[in-house]
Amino acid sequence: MLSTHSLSFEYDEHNQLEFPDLKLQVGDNLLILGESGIGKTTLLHLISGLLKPKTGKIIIDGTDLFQLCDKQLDTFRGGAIGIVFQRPHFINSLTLGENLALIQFLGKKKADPVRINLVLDSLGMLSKKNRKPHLLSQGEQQRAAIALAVINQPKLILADEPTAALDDKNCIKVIELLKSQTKRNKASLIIITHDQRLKSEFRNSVSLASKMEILPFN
């Protein structure tokens, strides 16, 4: 479903990163652990096609991301990849339901209000459909961000530090929501984090050390 090969990225001559090869099957969940500044978010942005590597390739569902032109990559990302960013990205002038409809449009999907209602209902957010995102609580915004990531039924869901600001109880709730939504959408999940609490929640994990040394799957 996902494979990466010989990935590297260069910000400048003094800031170069090399990443371990990853392989993920359909339906698999993977936790990538590492301290702040190690390059975790860079790796997530590479996998999602938001950054282009200096070397290497990324194949998702049989598609080599960097063989696509920019327009093709945008379309592919919109339909095949869902991203839960560390800080949720909403258009605050739109309601939550309108934000989800916009994601459908950008992903070249047909307008599907039934799908929007189903996703929001599965996250306990249907009553918030007509609420502006900035009026939601932090926990509601977190669930709304998950809704944005899964609305187009992506093959791959990526989450960047989804539990960083949460207490233990809400940390587990968010992980359970991500896992359940991944399973519901028949997708694969990668969580990138420094949160060691999550290690016991995942069978497969990779640790990134200071020189991008890979530790094997648990």
The other form holds:
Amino acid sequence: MLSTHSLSFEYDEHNQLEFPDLKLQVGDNLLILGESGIGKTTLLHLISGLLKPKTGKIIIDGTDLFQLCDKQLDTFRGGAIGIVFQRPHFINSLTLGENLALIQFLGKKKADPVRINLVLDSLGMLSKKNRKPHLLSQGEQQRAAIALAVINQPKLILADEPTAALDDKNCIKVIELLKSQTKRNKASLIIITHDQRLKSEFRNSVSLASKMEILPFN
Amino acid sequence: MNISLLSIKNIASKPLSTSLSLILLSLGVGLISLMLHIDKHLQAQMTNTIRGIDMVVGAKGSPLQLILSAVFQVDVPTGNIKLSEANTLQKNSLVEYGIPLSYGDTYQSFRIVGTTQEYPALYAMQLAKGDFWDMSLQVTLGASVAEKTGLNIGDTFLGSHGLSEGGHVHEDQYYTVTGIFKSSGTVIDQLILTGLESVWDIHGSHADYERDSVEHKSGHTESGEKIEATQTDEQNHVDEYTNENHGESEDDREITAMLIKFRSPMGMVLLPRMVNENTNMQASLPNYELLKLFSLMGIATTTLSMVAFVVILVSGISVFISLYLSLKERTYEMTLLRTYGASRRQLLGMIFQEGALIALTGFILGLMLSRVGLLVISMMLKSDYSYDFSESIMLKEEGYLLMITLCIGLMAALVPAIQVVKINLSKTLADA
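Switching from the form predicted on its own: structure of the form predicted in complex with its partner chain?
All chains and molecules follow, beginning with the one already shown.
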């Protein structure tokens, strides 16, 4: 499903990052742990094709990301990858339902109102379909953000610090939600976080260390 | 949901700045469009009014005033000329026809113009009812006059001296309405036409008038023949009659102006100079004077157009600021769109669409505004002048205006669009 090979990235001469090789089977979940500033977000951006690595390659579902031209990459990302950002963001001029419809359009999927209702229903958000998402409560926004990530049935769901701002109870809730949604959509999930609470929730995890050595967990 | 819809939603989600841009834009477009229409209609109307008139002869004075008073019936006359002199000119072989005009009196501020039947024929006037004037103190009304004054066939009224209201009323010399013209959109709609002799009679001695009216009543009198002669064979016959019957020499008869059509272009070359140099009269060429007038009007319309263009430009800046600011707020949205698969081109399309959409909407609103303005002006002017603005077809110049407006909309979107291209996805996301 996902494999990376000798990825490295440099912001400048003093800021070079190397990443361990990752391998992920279809349906697998992976937790990537690391302290702040260690390059977690950079790794996530590399995997989602938002950044280009200095060396190495990333293969998702048989597609070598960096063989694609910009436009193809945009399209591939729209169709194959769903991203849950640290802080939820939406198109403010659209309602939640319209946001989802727009993402279907951008991912080159057919307009599918049934699918939108299905996803919102599974997240308990159907009643908020016609509300502007940025006016929802924090917890609702989090769930709405998950809806955006899964609406196009991506193969890979990436979550960047989804629990950083949440208390224990909500933290577990969100992770459960992510896991169940991933399963429901037959996707793979990668969570990147510094939140040690999540360790117990995942079988597979990788820790990023400053020397970039792989510290296998359990 | 697609990019176009998103553009519309984006515009609709900031009603204040959008309406500011739209108001400015539609004001500018409306002003220019209004001016284009008024300019075009005025020029068409004026050109139409001077059709068939190559030269106007009147008393010495301002040539433009002569044209305005004799052709357009809006200014006061420059004075009177001797009928004998005008007749001499009319007999010139270079002249195809000359139409004498004699005016100075009004009824309820409508001008009473003494002339021959060639004058209404010049504008192809048709009678709605009744007949042409036949005798002295009989009149045929223009359509607007009949409508405004409520006069009908057989009604009588008193003229007052002078072209403004409140002049001396010519007491007990009643005009009788014999006919009413159909509405034609020409200057005649606003006029009361009568024979030349009516004007002479009213301004002549009281005794003259009384004798005249007695003769009129008796029917087959020389005076009746006199009118017939006037209508058929121009002034040369009149001369004899006026000499014989009224004991008044032709030299004393005066008219206000004469409209002249040349037989050949040669007339244009020779006659104006001849008249201006050798007679006490003044020759004025309506074509030439109108060109001068248009170029004067041109300065005014150009200035107004420039002001309107500035308004449009300001609205362009307002569109720009609105797009730019909202884009700053929306950087994260743009990034979101990109991560969900939107290409740069789609986002560019969206920004330009927003600019173009505002421009187009503003343009359409502006056109509507100008049509409303035209309607109001035509309603206002119809009562005072014979100029009808109600036609509101799309002008070619408005097509250019559309293009300019769209260009400004797109230009306003240019800088924001460049910002969008330059968005660094990773950095924006990491900073958030």
